[in-house]
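Given as structure tokens, the chain that follows is alone and in the form predicted alone.
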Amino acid sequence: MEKIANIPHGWQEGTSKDITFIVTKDCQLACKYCYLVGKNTREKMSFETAKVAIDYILDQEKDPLFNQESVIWEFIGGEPFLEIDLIDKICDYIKLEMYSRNHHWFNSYRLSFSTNGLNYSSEKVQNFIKKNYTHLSIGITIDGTKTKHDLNRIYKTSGQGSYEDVIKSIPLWLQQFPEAGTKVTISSSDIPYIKESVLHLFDLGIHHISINCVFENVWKQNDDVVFEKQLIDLADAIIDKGYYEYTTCSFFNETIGKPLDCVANNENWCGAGKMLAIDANGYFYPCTRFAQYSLRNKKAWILGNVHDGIDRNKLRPFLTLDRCTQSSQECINCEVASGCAWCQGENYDAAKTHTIFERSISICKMHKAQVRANNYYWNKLFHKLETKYSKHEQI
């Protein structure tokens, strides 16, 4: 039977605790769609803050909040590799402490990074990679063709696009992490470049593409029409050229576009509250989207700090979240509800009140357009495979 590539699962998906260090709020780029509206050069984590946070977390090994089988230590910014010296020191301390405590995470941990790629080839970053290679996950963000990438991913100083500088790191990255994928973001202005951008990334050797529309309310009239056309054209190219045998694009998934009910399918889409983020001041957040530099309208939702620990009362609402408690009746009854995503931080920031139980529906029409294109994709692919197998059996 002909192979259809599967979207890879995340490392230890469902069994790991995700702990995020916001090591810096600085970045070389000023991406136009970036949700980090409060980036700056001032707020950088100190090693002492990170050390106290690590000690607190590892002290809670028996606590249900921290007793997962595995752990992902994630480092973000801004651009995390701007602080590679600090990160290297933090990771050394994490490994030493997990070992000395005989912590069950020592044999099951991952160091995770999403980077703009500009510093990837530097000597310090490469030394860090060699040192930690067997426990690393690194994704470089490249948005597609030069036209699409440079439309949004621009330098904060010059306003020029960053494609030519990022592309230099891709061959080395794929050599070191051949199964790595990239994350592509779609906003209103770059919808017309989706098809050519995804195919361009496939041709670069990036075989797994996680791609999504921004959750913020940026969408214009007829964006969904253009979006659907781009996805159908992309579907034709993937199927006609056989890309489906060895590549995946998250826009096309058999689980998307089905009805859901509040008994069998009532999971929260987002992991906010199950994750933990720590900033330069040592404050804890349900995820990075609840830190102040991620919020346009609301105040940060602080769960506690590295000295006093987590305030369970502030965490409690996140532990009760599910699909139906935050969705309107229209969303609950929607015939294509499966795969319709949301961001808990955006729900909070866009809500009329100080609540996390009000679902933002800004991407509704984009999701429905994706479902229509997704149905087209699978109908065409299965018809092609069925026809091919039928001819083969006749022979």
Given for the second form:
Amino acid sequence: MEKIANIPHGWQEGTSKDITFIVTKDCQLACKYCYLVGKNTREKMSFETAKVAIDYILDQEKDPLFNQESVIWEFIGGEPFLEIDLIDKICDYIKLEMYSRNHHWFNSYRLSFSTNGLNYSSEKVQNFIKKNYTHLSIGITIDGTKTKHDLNRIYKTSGQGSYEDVIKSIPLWLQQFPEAGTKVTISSSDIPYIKESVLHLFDLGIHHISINCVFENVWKQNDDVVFEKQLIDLADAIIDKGYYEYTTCSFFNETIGKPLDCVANNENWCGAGKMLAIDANGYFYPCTRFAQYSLRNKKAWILGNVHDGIDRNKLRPFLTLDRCTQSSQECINCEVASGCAWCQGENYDAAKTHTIFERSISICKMHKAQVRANNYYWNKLFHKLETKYSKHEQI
Amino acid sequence: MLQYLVILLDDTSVAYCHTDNPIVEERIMPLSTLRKAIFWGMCENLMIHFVYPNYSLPKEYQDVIDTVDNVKIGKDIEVYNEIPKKINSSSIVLRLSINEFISSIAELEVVLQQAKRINICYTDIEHFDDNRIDDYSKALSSLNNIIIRLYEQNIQPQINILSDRIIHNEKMHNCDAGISNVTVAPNGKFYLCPSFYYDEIMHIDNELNYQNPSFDRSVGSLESGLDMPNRHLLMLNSAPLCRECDAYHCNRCIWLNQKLTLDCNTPGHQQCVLSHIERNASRDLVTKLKSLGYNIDCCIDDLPYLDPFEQFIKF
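Taking the form predicted alone as the starting point, write out the structure of the form predicted together with its partner chain.
Starting with the chain above, the whole complex follows.
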């Protein structure tokens, strides 16, 4: 029987602490769908701030907030590789401190990056990759075809698309990280290009595509109809051309589109509060989406700072939050609830009051369209495989 | 369901809960606003609680107030900011710091002999430190001994931090601001409770709009009606920590929740610990009274924690 490729699990998924350094709020690009509304060139982390943060975090080894088996030290921006010298210095300090403290994370850590890829091939970044290769996870964001990519991912100075510059780094990246995946974002304007974009990425050699609709309320009338058609066409292409054997696209997942129970399936969607983000000012956040540069309306949700530590009271809402308490009755009763995602930061920013307990439902119709296409995908795929297999048996 | 309406007769109306009233400048509620507030309360079938300032109101105000059944906070229910030697009403509110309470147990016996009910409101819950857990537990234990002595003299006083857990043995009996009650301020606007009005007057940002900061904490007005977005989040069922908890007497103060945890439906560590110390002291009181032959229909389990958050969270 033919195989169906599985969506890869994240490294040490569920057993690792995710610690994010917002090393800069600057980026060469000004992507139209970017939720970072407060990007700027001023707020760059100093090594001293990072050092105090690392000392504080490693000091808490026995604390249940920080005693997970593994750690992912994540570096984001803006564009993190704009600050490669700082990152290199921070990573050296992390490794040295974990080793000299005999910290249990020394044997189980990752350095993780999500980059626009523009500096990937530079000498400094390549030297960093060589130095830390066995502990690295690097994702380059490329949104699909030149048309789709350049629709949103444009330079902040010229307004020109960045596809031609990003694509140059893809072969080297895949040579160094053959199993790497990319993250694709869908907004209203680029729905018509989904199918060709996913196939384009597969053909470039990127076999695992994590793709999602933006959580903000940007969707127009009939977007869901066009979206569903794109996904049906994509399903046909993936199945007819046999991509399913070695590629995955997160739009198609057998677990999506089932009802959920408020007892057995009451987990929060995301890890906000379980993870920790630190910015240039030394403030701690439940995740980067609660830093001020990510928020349109609300004030930043600051948990504490690198000098005074975490105010645990401000973490309590995050660590007690469950799916049903933040959901409307319509969402609780939804027959296709599984796989319907939310972003805690967007929920907070869009809420009518100062709360993380009001779930935004801007993507409702997009999720339902995805579920219909997902059902089509699996029905078609299983029928194809069963037919093929039973013919084979008869012979 | 709304059951009562709190009317602040003046900006300097007495503080009767956790929060001090920081306003020093007198501003009486206009008579026309007072009439509208009473009318609104009557139409909503609410018991009206008037909160008095420390000065005498003009006669015409008293005439309007007495057109409706009411409770007078600061009059019928006296509010003290220190332990009084003598009281004039059977039900009082005693606003103390936790340290003041711990160091004044003996003085409380005199008050307990006079009052049918004492509501103790701590004014510094947010500063309670785990290092004081033993001190607070011992103070409550001493208070239990006083209550037992009074029972033996056939005096059965109610004191919220000990007896309410016993009285409300089946279900939560919290402050319920915004759910069972709402407050009208002298400006004619509704607030979840007086503390939110004080925040507005003191220009504490409501944090809802970063780009255009606003101090507004109102939830509607007498002119436009009540407008409480996300009111369901004030309810017990929307509070994952509290809905599993049996510290039934806990105030579950949403203003303090917002201040400590930034979310109205999540209590801070200090509130949980204090309420559980009181819960455990109530349990001791029940045990002692039962051993003396009193028929008390209340059973409070032993718990291995003081903050349910510790049990709730699986990291």
